[in-house]
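Listed next as structure tokens is one chain, alone, in the form predicted alone.
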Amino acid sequence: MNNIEIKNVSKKYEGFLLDKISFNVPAGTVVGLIGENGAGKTTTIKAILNIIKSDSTVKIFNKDIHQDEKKIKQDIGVVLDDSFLSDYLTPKQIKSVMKEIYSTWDEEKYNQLIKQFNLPENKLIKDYSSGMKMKLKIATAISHNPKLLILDEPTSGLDPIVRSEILDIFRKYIEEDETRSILLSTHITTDLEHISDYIVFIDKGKIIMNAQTDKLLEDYGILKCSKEEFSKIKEDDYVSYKKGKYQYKVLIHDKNNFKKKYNMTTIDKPSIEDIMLFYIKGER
């Protein structure tokens, strides 16, 4: 079962086209959405949530978001950069607002998260730091026990310790119920290596990769070689390369097959960030 199914999501702005984006978010999984700033990640998320109108088919929980938006959103927790929370509310006041919106609002869970994040209950949101505001958004999004979390840069601006704490909360959220899912957009790709099941890579409004995270990190490799060695490699056997003063770095998309064809063994394991940067910044 897929908690999100999107097909041919397209949106045109002056100077930018989100071009027929299609992917699924299966139940019980975390899907990471990556790409440069301006690649189309936030536009995709807003199209999924019907915040912006697009030419698309979007199904959440097998229901059309355009037809059943109100019912669907009762079971979604959302964290976006532009918060829906008034700066002149306190976390304590938010409880009163949320329990009127969500029939499944869990005040005990909310209080627990507020305490865990060390957020002052009676302090106005406008006086919070950016990191504190993000933690409050996450606490609010999770506290009505949604079936789906949609998160746009949820760990941005947070220190590594708090980021690790939040990732643990996301893991626990999935483990508590195997029908739940998370769609997580981030530029901190190291977070995705620890939590995601799938990676969807958007570049210039198009999907250029949609793969299982483990398989991606297992299959790809970075070869370090001389110019002479590089000249012997067929173009079909690599994705991109970077030319240095003394050596070439080459992104290989099937390192096991590559090792069988070429007598070059200095192949390192890449990170998701390495793969992304080779696709975007590498030479071809």
The other form holds:
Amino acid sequence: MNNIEIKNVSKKYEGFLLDKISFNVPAGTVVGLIGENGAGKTTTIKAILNIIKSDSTVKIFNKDIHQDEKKIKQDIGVVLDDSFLSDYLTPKQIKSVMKEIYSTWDEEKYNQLIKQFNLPENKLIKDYSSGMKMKLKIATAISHNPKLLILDEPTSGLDPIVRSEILDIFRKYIEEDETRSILLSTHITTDLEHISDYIVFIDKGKIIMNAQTDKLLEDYGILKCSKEEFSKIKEDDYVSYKKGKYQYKVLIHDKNNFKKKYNMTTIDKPSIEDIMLFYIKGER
Amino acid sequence: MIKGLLKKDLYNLASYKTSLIIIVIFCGVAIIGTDAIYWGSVVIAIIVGMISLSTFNYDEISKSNKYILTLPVTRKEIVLEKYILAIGSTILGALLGFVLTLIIGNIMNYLRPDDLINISIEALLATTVGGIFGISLIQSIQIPSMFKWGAEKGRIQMFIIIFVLVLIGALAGFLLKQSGLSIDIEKLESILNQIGLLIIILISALMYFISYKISYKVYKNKEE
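Hand over the structure of the form predicted in complex with its partner chain; the form predicted alone is what we had up.
Let us now look at the entire complex, which starts with that chain.
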């Protein structure tokens, strides 16, 4: 079963087109939405949440977001990078507001998370550090025990320690109930290697890759070779290449097949960031 | 759901507590200093009514609108909440103005028995209803424009509206004077009594209703 199913999400702005985005977020999985700034990640999330109007089919928990919006949103927790309830409230006041908004609001869970994250209860949010603010947003998003978390850039601008703490929270959230899912957009792809099951890669408003994270890291490889060696490789057998001072670096999408076909074995394991960079910046 | 949004706005407005008390004291002192005691209720009603609109500014600074649209609340509820807050603050401001003017007037009469201020409940009621009409007119124009263009541009517009209203008032006063008619509070009161305060309140309610319909139409299709 899929917690999110989107088909042909399109949205046109001046100078930007989100072009027929389709993907699923299966129950029990973490899906990472990656791409550079301005690629269309946030627009996709906004379309999923019906914050912007788009020509599309968006189903969450098998219901149409355009028809059952209010009901669906009772079961979703959302964290947005640049927007929250108000900067002029304290966590205590947030609690008092949220229990009126969500019918399943779990006050005890919220209190416990606030304590666990060491967040001062009576301090205005505008005086929080960015790490503390993000932890508060996450605590608020998961305290009504949603079936689905949608997170837009939850780790951007945070130091590695806070980022790792936050990833732990997500891991725990998923482990608590196997029907839960997370859709997480980020341009810090290293975070995803540890947590995501699927990667959806958006570039210039189009999906250019949708794959299982493990398989992606297993199948792809970076070949280092000379100019002569590179000239022997057929175009279909690589994604893109980068010309270095002394050697060529080539992104291969089927490492094992490649090794069989060509007698070249210096193939490194790429990171998701490498793959993303080769797709965006590499030559063909 | 609306209760949650109302709570959010009221918590935001709580930071106005001190300013509000100072303004009310200032108005009180100003009332004592003049004979225009009836204007106290109008000024207080308008100030309290205007403060409620500043929740749009708080929303804009915190970029709350985008987040609020991710919550299980409908766009209709979001719009309706702003009107409940605006109308509530107008009623509260009017009540506060009415009661405070009465109290201050009576205290002054007690302190200065040789210089009594004649406090007529009817006249005070008439000016308070006048104040309600004024603030409901401003809010009815302001709220849809804030939904459409945001709080920052809306605020500039607010000053323009107030300026234009004052100008129209001054011009009307000038023309009345030129035409030889004199206007005093009793006359105004009798006019108001003739038309009926209830009708003025009904007109205010109608303005809010039309304004709400426009705001909803604007916000229904707005993208954050």
